[in-house]
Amino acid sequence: MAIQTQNPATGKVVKTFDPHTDAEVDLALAKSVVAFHELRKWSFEQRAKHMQNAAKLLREDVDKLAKIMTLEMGKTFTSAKAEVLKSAAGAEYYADTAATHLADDVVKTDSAKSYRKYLPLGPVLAVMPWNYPVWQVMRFAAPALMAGNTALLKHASNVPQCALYIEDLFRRAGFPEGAFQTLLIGGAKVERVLRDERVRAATLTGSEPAGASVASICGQEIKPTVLELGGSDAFIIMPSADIEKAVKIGTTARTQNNGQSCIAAKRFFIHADIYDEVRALLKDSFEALNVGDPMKDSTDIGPLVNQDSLDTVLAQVDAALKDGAVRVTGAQAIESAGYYFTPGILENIPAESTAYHEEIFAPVALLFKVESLNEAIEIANSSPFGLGSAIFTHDEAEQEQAIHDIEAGATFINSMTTSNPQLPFGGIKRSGYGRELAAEGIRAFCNIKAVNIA
């Protein structure tokens, strides 16, 4: 994939970059290094000091930068601006915990002390996405540079101007040069980065089969590392809930960043009881949702991200249709310029349809009517992916045995799926492994030193 900024409202080339040289990779590959040695003697109170200086910058670019996300991916202008701010947020929560969550962990032993020590690694390969082009990058890099690690990322190829601006504000937020840097290569380049033995780890969101690639590589070069995959996130609507609420809530919850979220809600189950009610109210909320410009504030939804995109949805929806799958409404192409496409229902999925369990990366919400959460839960576990759930109910049984059953790497109660800076952030199964985000997504990337004085 050629590495360039094409707008998805207009279909359109807007700027091409040429990729870096393994020359230049090699270069880079140096100056992480040396950067490393210099920030791991840093004090947390100089790396928080700089970090406070990058969210800053952040809320001071929030309108320019918004601008080159949806530009390059299609967001709203609104989202994106959001996006920026939870980005500073990110940064401005590391700056203030990092201290805390590496603090000497001090384990009472028959010696005269004895601790848990967490030391930077070095180096580390970022492997990020082009959905949140800009938090999922931040929420691996403050906690990454805050442990006096150094960074590396590789970017999506179609927002490379999200990344060049990332490396920049790290410049001038003052952390050492090389600190942070993105190398603009595709993906066939990834293998040879990671196998160089300058870098120490890896953290991939993405892909399931990209997920496994590097897996498979840094697991032959017995590197760590972090994978944040595919998800097809249950939303449970039970008799007890507030159902204009999950309504309400379960609309932004597909159709957040034009339906396009590992964490978005995908699969719908709705109690026997109430399912006839809660699907009307849908229907109506999502031909309700305005869609078009994303630079506009009136768009609820703006285009998919490319052509390619539009093409596999398609696919996905016409599949499930032939499989015996109901259009309760959109979920189809918009005749224009750009990659836009209606938000849509589908209900009465066979079990033998892909579509019962598999990932569609857009505003489509598939209903299931069950006859219990016992139902509910066996479904929603039935799928090869474990990322994020939901559920809604007042029965406080209900929600306990929703937090124990359900397989996934979070269960919000009443509220949809969220990642949260304060909060561990992955998933199981078919999405990945380890944790991002709170203390656990600083210790990641952490040689957890066991120290002992007799």
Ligand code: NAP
Contents of the next structure:
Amino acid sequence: MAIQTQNPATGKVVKTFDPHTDAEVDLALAKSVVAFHELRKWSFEQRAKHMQNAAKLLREDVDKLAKIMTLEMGKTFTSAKAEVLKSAAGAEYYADTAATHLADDVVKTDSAKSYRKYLPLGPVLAVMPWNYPVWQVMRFAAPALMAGNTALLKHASNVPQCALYIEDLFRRAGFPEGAFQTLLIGGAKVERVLRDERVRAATLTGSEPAGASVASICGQEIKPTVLELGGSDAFIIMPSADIEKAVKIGTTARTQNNGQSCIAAKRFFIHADIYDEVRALLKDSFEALNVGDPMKDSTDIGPLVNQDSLDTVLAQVDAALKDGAVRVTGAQAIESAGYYFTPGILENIPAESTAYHEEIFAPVALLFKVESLNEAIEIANSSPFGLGSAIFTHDEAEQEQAIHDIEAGATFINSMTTSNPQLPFGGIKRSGYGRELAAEGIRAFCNIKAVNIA
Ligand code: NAP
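Now that you have shown the form predicted on its own, what about the form predicted in complex with the named molecule?
The next block holds the full complex; its first chain is the one shown before.
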């Protein structure tokens, strides 16, 4: 895949970049090690000061950076600005909390003193996706740098300007030269970096094949990994729910980021007693969405990221319809130069249909009519994925059952699944393993050393 900026709103290639040569990558690895030996000696206060600088710069650059994001991957300018501010808040969160999360943890033993000490590992490679091109990187980089690790970013090939901006951000924020570096390389060059003994760990956010490849190479090299992969999250609506609220939030949960979010609500399980009402409201809500130029304030949904993505979702919708699913609304390509697609809803999806089990990475909601919460959870759990989940109900027993029984890394009650620096984020099953954010996220790439003083 060429490393280039291609505007999804027009299909035009705006800028291409020469990939880094092996020699340039080797130099970056060498610099990363040198920077690590400096950063590991810095106090938390020193690291926090520079992380706060990065947050401040992000806030100052919000419009400039958001424009690059919209240009490269098509999210609305409004949502891009929100992502930049969220990334600044994520940086501030770890600047404020790293020292607490990584404080020596004294435990009582028979010895004079025993404790856990959290030490950095060294250079960590992050393979990142384009869909949240700044937030995904920040939620890795802020804890990694605050722990004293150094970071190497292999960003998705379609967001090179975002990747270079972030490298420059940490340099301007005052981190040591080489503490955060962007490698302009394609997926095929990742193996060479992973096998280099200077790289101590890796994290990947993206698709299953990419995750499996990185994990298997790291398995051979005995290096720790965190994998954040796809999802097909359940969004359950029960009769006691505030239906209008559930529909409003459900629409956002399925269509935000032009429908390209790992934690989007992808399968809606609606109790039979309220199915017709919810279906009609959801249809109206989806049809009211404004699809168009992502730079305009009035636009709710911009284009899909590229032609491949558009072709994939059209094939998935076609296959589902052939299998017997019924189109409630939308889910069609829009004739235009860019990769525009109408948000859509399908229902009556047969269990044999691939749409029943696959992730749809575009704004298409699948509706399932269920007779009980047990049935909703049973179908929800039949998915190979286990990332997020949401349930709308005011019945406390149903809330407890959902929390206990849904196989997912998160269950949100009467709200949509979101990532929040204070809560761990990650999946189970084929959605990956390990956790980002919160204390878990910063400890993921630490050597948790046992110290015992007799
Ligand atoms: P992708 O194709 O897997 O790309 C993600 C990253 O992996 C890119 O940097 C890509 O580089 C690289 N890559 C691809 N194949 C690779 C390989 N064999 N070895 C090493 N690196 C490889 O995923 P995507 O289509 O961009 O992103 C969408 C997927 O990410 C969806 O499934 C979504 O649900 C998931 N996602 C998950 C989370 C989460 O937190 N769980 C968050 C966001 C997205 P190139 O661009 O150069 O190919």
